[in-house]
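Below you'll find only one chain, the form predicted alone, shown as structure tokens.
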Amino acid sequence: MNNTEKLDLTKITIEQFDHDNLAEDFWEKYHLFNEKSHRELYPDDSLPNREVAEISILEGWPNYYVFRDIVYKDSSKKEIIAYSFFAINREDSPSYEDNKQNSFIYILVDSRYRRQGLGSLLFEAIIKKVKEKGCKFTETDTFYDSGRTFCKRFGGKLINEHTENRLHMEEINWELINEWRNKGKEKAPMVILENYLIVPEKDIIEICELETILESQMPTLDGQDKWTDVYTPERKREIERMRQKQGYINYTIISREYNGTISGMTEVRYSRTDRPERIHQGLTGVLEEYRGRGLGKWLKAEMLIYIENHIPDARFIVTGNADHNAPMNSINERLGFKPYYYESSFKFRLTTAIKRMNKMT
């Protein structure tokens, strides 16, 4: 069924998001747009908690400047049909030096109004704004085939392919989980596992170093074009504060070696009010020099046991891994994770994108 509706681009209204001067009915219109988009990707899931969605926008991203545009169908501003945003590192961000020429953009158009030039119009406007900020590159993600075609059209280079995989609680093979748990204890008898909700102050520097290393080791398609994330105690505390404000619980399990070194970790994030059936698997990894003893499997097993015993609303666990991250995908496949949707990441050189735009006008 074709749900496309004719759009008059001369009548649309684009406004920069200004949280201090929002219309009284803005959030109702935003939630209708956001929830429609959510149903398109997650037709069987519950809707996002509206209060959490508002906090997420108002709080922004730690260590980033975020600029958002809201697109209305016409001057009456009764209906939001698209939005776009771009984010750049703040000068005081620990990642600023590595990423100061890069940025992240995102454009989402209501499915009824795609392939009518609105995405191109927004892309042109946002690229110009990013260039004015001194960036030479920008990255974006897309979940849609139309988005992949769009990115290639403007010279985007495919740098990563991700899959959201899901594991339903009733499909977990607990015999395998106990086997991984026991083998981990057997192969690494001097290792102990610890857990926390908030990073202990005594470990925060080491945890930040561990997360920075593990994220830097995540593979890209060509081994290049990697966005560099640097964690510091200040940034970690800011992330914790924001998640607490949104109502999320972040549970982490770490492996500690006999000499006190933290060698690996796994974490999950969940909420009792925002889609409580959904458990988000976060970073999982083991430092290279401590691999080969089944620590990754042991950590995963202990996390699943925790979820089963402490999160009664959990229905499924989601994890997003690069399709070429063979070691982690192997673990997830053996656990029973199955693909739910596919996401592609593209990187643009601004000069190339602008040349492509100029040829099309």
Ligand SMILES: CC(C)(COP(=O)(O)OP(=O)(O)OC[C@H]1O[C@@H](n2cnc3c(N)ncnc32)[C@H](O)[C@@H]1OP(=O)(O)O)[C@@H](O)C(=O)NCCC(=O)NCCS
The other form holds:
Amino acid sequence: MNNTEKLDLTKITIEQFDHDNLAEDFWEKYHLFNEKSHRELYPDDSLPNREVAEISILEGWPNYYVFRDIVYKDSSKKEIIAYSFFAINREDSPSYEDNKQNSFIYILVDSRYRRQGLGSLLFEAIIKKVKEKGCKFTETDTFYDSGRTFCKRFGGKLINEHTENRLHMEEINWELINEWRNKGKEKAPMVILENYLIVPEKDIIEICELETILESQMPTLDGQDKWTDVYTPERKREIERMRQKQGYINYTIISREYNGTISGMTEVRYSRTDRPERIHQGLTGVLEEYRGRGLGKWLKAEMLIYIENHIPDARFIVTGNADHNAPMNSINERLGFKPYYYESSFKFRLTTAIKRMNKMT
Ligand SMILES: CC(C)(COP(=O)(O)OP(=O)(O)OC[C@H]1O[C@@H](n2cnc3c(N)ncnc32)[C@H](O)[C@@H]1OP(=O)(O)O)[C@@H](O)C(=O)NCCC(=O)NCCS
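Starting from the form predicted alone shown above, please give the structure in the form predicted in complex with the ligand.
Everything in the complex follows now, all chains and molecules, and the chain you saw is the first one.
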């Protein structure tokens, strides 16, 4: 990405985001920055709904402490040109024990002001803060080549590669979908599919266990460096409340075995106000002992039929898959999902990043 404007790093103003003390015109400036960045990545998509974007900033990370820095071009604070943020698990989070030494960071610089040292400046500040919080590691994800080079420069280890895949509704092969649905019923005749928008109270403990197991089985590049996500009923309800606030509808289909066990699931998320053409495919998975009977394909087929019949605004489905997740990729490829973006995840050991930073100064 080429710079188009010279930046004077001595003039920038960095402020910690404080939702209790926001200037009246803060959101307008934030949306201009956010929408410009969104257009850079997704030039053909509609823009995020502003109200939803605000709710996401204010409460988008349940169970985490989140710290954000907002960067203005100068002291007049007319224009936001970058932000950085980091998140660490709260002590009362069910994932705290497994992840307490880890954290998540992200830095985004307006494309006009890249390659002038701002990203490095923000990285340095963030790494110091994360260390102060007692973390030894931090992770980040990036869709950008600039981000990949940037992470490698600071000693980031590539831990995962994902592809954002998209399937356009008009490209769905309905014959295949019907075949998968029929074969699923044939091979697992005693299994029934159920659906819900809010997890039924009677199943919530089992669903949380299922999601925790399935998430833990998501492959990483070397089988290590997993960010463990633990679901508990309280956490699940908190996520549901947050999605409802954002106006998102979460629709899930589960498979139930003859003995009552929930053996698999698939979920989607969509909104009638925030880019309604976009359906976000969430977690899909089948417990190990119930695999090999076409349940994964049946669940996915049933979900596409639901989308076709119930979400008239749907134009495409977006899913993020690890590149080495062979079973899921095989299902998605046959469904016609096509790669749209490549995303890389990096993990930094803070001591290594600090050594690299010291060498540069
Ligand atoms: C990654 C990002 C934050 C870097 O911000 P920046 O202000 O351009 O960073 P810097 O100017 O401090 O660059 C530091 C180094 O990163 C590397 N780098 C950054 N962008 C690069 C590019 N487009 N091509 C090659 N190297 C690049 C270079 O080594 C550069 O040092 P150099 O200019 O002395 O060669 C910015 O490109 C961005 O916002 N990208 C999109 C979001 C993202 O991917 N974030 C990364 C996850 S934290």
